[in-house]
Amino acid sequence: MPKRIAAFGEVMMRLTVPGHDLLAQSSMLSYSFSGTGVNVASALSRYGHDGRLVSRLPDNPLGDAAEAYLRKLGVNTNRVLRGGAYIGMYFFENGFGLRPGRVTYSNRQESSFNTAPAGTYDFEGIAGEVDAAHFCGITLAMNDTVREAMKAFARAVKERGGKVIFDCNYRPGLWGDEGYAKAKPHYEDMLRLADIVFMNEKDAIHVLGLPTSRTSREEQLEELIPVVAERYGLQAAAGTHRSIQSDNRHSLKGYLFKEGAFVYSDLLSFPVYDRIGAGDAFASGIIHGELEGLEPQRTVAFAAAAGMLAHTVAGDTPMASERDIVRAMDQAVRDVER
């Protein structure tokens, strides 16, 4: 049965350098609008749910363009407010060979979303309309006003019996010096409210400060994620391990920890057209499976295939339908390393 899921987060303007040019080389840019909340709400709407965004856009033609783009993505914009003058932007340069892709942010703290004063949103009313709400660590990194709004919204959802979904999404550049120490109390607040969490062993080690003597990533994951789940009372935890080859191919393996047991997807190997937004595609697949009550193995396989397909299209936002993903799952044998 379709669910109503709200995503709380900033709408950003992505300005992409054509081809594989550097920003310093090109005189042209193409633009689109995205953000973690946008990507999740859009993907879930493609799976048949009501994916709605809770955000604030500037009250000017730039805000008009952004809202029109959101509607084109299938995002419910009834809870997108207007106010302020700016939108956060980032410039994206495609990597090639040994040169990685690069993101340069601009106008983040001055954006309409990040300058919204306390009391801007009707969190009580929104919480009464939805079955679940999605939050991410990128939003948590912005400023104290945004952090308090995020926690207030999560509490309102929790109190009304909805599911709270938190993607750790730690970005060192957003937290600054001594970022892990700054982030830890806020992450703990969100983990205590969360039902479904996206994280891996790196988040447990660096953000939460959990010790481990294990050396391999999978061993660390299987030691630490159950500790986090028990400590914070999580219903489920999920995430991915990724490796990058020199020929522009990536390998991706997803995990889901639920009811005391791990399940993994197959290791998928594929060429990459556009890297940005693949984590949001994986997260949306897990959310869909959890809200629809799919078996854990089916859920993680669906999410991994969604993440794989997100690498095949330009732009941040996942474009695959549920049918596309199921087809990729059925045909993925040629892309699986066994």
Ligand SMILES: O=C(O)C(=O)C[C@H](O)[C@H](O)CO
Contents of the next structure:
Amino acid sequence: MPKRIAAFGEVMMRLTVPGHDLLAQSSMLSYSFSGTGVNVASALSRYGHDGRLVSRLPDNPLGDAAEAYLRKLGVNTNRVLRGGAYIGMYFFENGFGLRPGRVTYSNRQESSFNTAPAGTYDFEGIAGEVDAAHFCGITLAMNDTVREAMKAFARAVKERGGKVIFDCNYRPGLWGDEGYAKAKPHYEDMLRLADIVFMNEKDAIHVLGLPTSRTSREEQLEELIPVVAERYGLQAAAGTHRSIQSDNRHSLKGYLFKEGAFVYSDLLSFPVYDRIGAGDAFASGIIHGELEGLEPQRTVAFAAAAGMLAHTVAGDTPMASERDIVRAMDQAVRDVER
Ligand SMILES: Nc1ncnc2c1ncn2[C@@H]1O[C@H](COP(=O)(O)OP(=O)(O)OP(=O)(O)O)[C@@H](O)[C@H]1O
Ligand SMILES: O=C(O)C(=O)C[C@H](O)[C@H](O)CO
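Compare with the form predicted on its own: the form predicted together with the named molecule:
Once more the chain from above appears, this time first in line as the rest of the complex follows.
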């Protein structure tokens, strides 16, 4: 049955340098609008749910363009407010071979979303309208007012019996020096409120400071995720392990931990066209499976295939339909469809 899911987060204007040029070389940029909340609300809408964004855009032609773009992505914009002066931006340079891709943020703290004063949003009203709400560690990294708003919204959803979904999405560049120490208490607050969490052992070790006696990533994951789930009372935790080869291929394996057991997707290996937002595609697949009550094995396979497909499309926002994903789950490489 379709569900109503709110995603709380900033709309970012993505400015992409064409091809594999550097900003210093190119005189052209193409723009689109994204952000973790946008990506998740859009993907869930594509799977038949009502994905609504809770955000704030400037009341000017940039805000108009962003809102029109969100509608094209299928996002319900009824709870997108107008106010403030700027939209957050990031510049993206595609990597090639051994040169990694690069993201440079601009005007983020000045954005309409990040300058919204306390009391801007009707969180109680929104919480009463939805089955679940999605939050992410990128938003948590912004400033105290945004952090307080995020926690207040999560509390309102929880108090009304909705599911709280939290994607750790730790971005070292956003937390600055001593980032882990600054982030930890806020991550702990969100984990206490959360039902479904996206994370892997890196979050547990570095952000939460949990000790591990194991050396391989897989063993660390299996040791630490049950500890986190128990400590914070999580319904489910999920995430991916990614490995990167030098020939522009990545490998991805998804996991889902619930009711004391791990299930894993196959190890998927694929060439990468655009990597940004793939984590949001995986997360949306898990959220869909959990909200629909799918078998854990099916959910993690669906989410991993959604994540894989997101690497094949330009832009941050997953564009695959449920049908596309189910077809990709058999991993056969197909000829053009005509
Ligand atoms: N330096 C770090 N310290 C702590 N945790 C990290 C660090 N880098 C990544 N993580 C965590 O590892 C997990 C996977 O992160 P990664 O950056 O690979 O994202 P992803 O989910 O594959 O993709 P996306 O960038 O689309 O979200 C996330 O839960 C993230 O919070
Ligand atoms: O909000 C940000 O920081 C972004 O970089 C926007 C992207 O859509 C997001 O990171 C994808 O997960």
